[in-house]
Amino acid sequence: MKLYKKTGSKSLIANNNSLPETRRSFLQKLGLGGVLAGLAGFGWQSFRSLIPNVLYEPPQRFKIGLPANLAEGVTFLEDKRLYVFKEGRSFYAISAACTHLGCTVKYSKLNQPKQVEIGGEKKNIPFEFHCPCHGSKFYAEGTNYAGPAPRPLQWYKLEVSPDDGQLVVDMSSEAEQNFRLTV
């Protein structure tokens, strides 16, 4: 295909269209490649932001020591907000998080054991849990009886580690209120 200048000159412009078209198509491809690379990078960063580099949640299953080393009575694990009880050779664990808004309940030993009826049974309660935030109260086994707490305190499953014999608390699995681990 031959092209002529519009100025009226009869000179023939050389048909050298392949060089500008190659440059143009090269620049178009380069621009398109840049846009696609930018979109891919943006998509990757968006996807990567959904996966955290560090998980800040504490482990839900942890060891608390050898059963013989725990003190008789109650042991409070402040960082886990957990009460662990040892009664002879049996152990159980109750959460210290109030079921109302999650404040840490306080262990309160009574001067005299209180006799209460829970679930149709009369029981002697030697201690209670009190929530300092909104005044909820719980009996020794975690049953709520005063304040805005809607549910009893949670009990967690305990087990003995087979490799070193330490007590293991599993805060991801809830146990029933009468759960006892006898070692």
The other form holds:
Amino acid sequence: MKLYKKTGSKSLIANNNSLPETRRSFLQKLGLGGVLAGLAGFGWQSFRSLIPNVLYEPPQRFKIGLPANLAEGVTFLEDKRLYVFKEGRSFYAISAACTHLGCTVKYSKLNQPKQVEIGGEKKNIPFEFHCPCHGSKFYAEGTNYAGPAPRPLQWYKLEVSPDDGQLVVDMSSEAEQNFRLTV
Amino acid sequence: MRVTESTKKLYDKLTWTWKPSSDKEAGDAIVKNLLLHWFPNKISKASLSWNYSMWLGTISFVLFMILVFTGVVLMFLYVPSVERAYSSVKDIEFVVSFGWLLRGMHRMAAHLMVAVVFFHMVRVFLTGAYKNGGAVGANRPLNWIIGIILLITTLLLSFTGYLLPWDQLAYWAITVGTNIARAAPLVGEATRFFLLGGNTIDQNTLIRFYVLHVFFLPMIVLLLFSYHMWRVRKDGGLAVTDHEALDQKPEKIAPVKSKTYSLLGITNGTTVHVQNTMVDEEKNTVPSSPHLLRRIWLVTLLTFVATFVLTIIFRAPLEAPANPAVTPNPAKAPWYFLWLQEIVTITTVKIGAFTINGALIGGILLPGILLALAIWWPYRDKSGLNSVGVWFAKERKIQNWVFISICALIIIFMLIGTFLRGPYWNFYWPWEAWPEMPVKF
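Moving on from the form predicted on its own, kindly provide the form predicted in complex with its partner chain as a structure.
What follows is the whole complex; the chain from before opens it.
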């Protein structure tokens, strides 16, 4: 103890860096480190607890009824925000969520079918989708042509359930724009 | 009687400081009274003037207080549940005694606070009040940054507030707001998941925004506001006093008879002649109690009355209950976000086959740049001491005009959004009729 006080206090003034690690300073660092680690851990667990591990959300994959019961043309599934189309024996599904900021686009039938060129192909467009929030517009098969929407409307995969023959939509798997399910 | 006597004593204790009989008593009032402790003992007449500061900071604090009081009562009446939120707000509006007034005051004060805080910032910029004057240890640039954080917190408070009724406005505001967050590169998806508490807008989302609205954001405002006010004192008061100090010419003060210990003093009976600046002299300052207090009470009263009258004139609207299937047409944000809605609409950029969503440019990058500019500006501005605390200082002419132009552009976008945008965000003149839109599919 005596020895430390004599040499230690002198070297403190002369050269701070060469101060030997004493038991006290080591314990001080340990204590401070413990407090900081504790705070960091506390902060992390508080943050982590806010990221849910279990979600009670409706499933992304669901049945929408027998193909025969679906009306010819377009059906809007309100609670899923989904347009389902039936053209004779083929089916396809387009999302109603605008690709700009997620508002529900509105189906609007045109008085006169439009002739447009999409990707080098001439197509007859009998209806369009319009977004109320920022004015994006989409052709019948979902291609965006006006307003701020950056991408075409999403298409989803359709399947037939093997157990009861109902149509199944899988909103977690995207489909190509020319996807058709023929039953 | 004892009761009346003690009541009178209490009344005197509470009120005497506002009508002190001497300057010393006025000073004591400031020092002894905890509530008045952030006031200076004496305050310059210039900082009391109506047309320098326009009292916008005080007004925004009074509005915040109205919001806290009405908000706490509303907390007893509102239920933050997806099933019950809308009907509990409806009950507040139509069943609870004076519920409509409570909700109306809360809403009106919120709208006014956004406007007043914004104009407070405009005032500070145009008077160059974010610049340090002569005071030692002043750090006005820091206080300007604190002010900007307070402005953003005010906007976030409004945003989280209008989500709570769970009506159409609320639902689509969250949809659009969190999709803007999603547009951020890398962290976007995780941020949206965190904000919503899942992938869909649901009970998790409502309770998150509720807790932010009633606890976190008000706490941030309270803490930062306290620091904001404390800094004002440490920075030497309002910037106008710095300017006043520059204007002072040292002037000769008539010799006064005072106590002296020098031989010369004893023989002449006076002190020596001194050159003195008049900054802290009697003619420029008045005791804070009662002069500052009186004005603060007046501002408080007027703010309250204005909020009250406006609440009675404009009843608070409530849209249809939240419906994920149908987006209102047009779906408009409240006025203070309409400029953002306008720029996310017009900033989608196509570069070849690559498209950048307007949400990223207009929703994140542009506001981010504006914010960064505002924070950086006090350190960029190298104008001289003469432009501190003066409206439209000549030396700051160009930057003032740039600032006014940006503000004007924001206001023009707000006006376009409010008056010229109709269904499908199409452009309509105010005298043009909007086409009839079917509500359902």
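Definition used throughout: the rigid core is the maximal C-alpha set that superposes within 1.5 Å between two forms. Positions refer to the first chain, counted from 1. Quantities reported herein were computed from a predicted structural model and do not represent experimental measurements.
Shown in the overlay between these two forms, fitted on the rigid core, is a CA shift at residue 60 smaller than 2 Å. Relative to the superposed rigid core, the position of the CA of residue 124 differs between these two forms by less than 2 Å.
Of the two rigid parts of this chain, the smaller turns against the larger by 82 degrees between these two forms, per C-alpha superposition.
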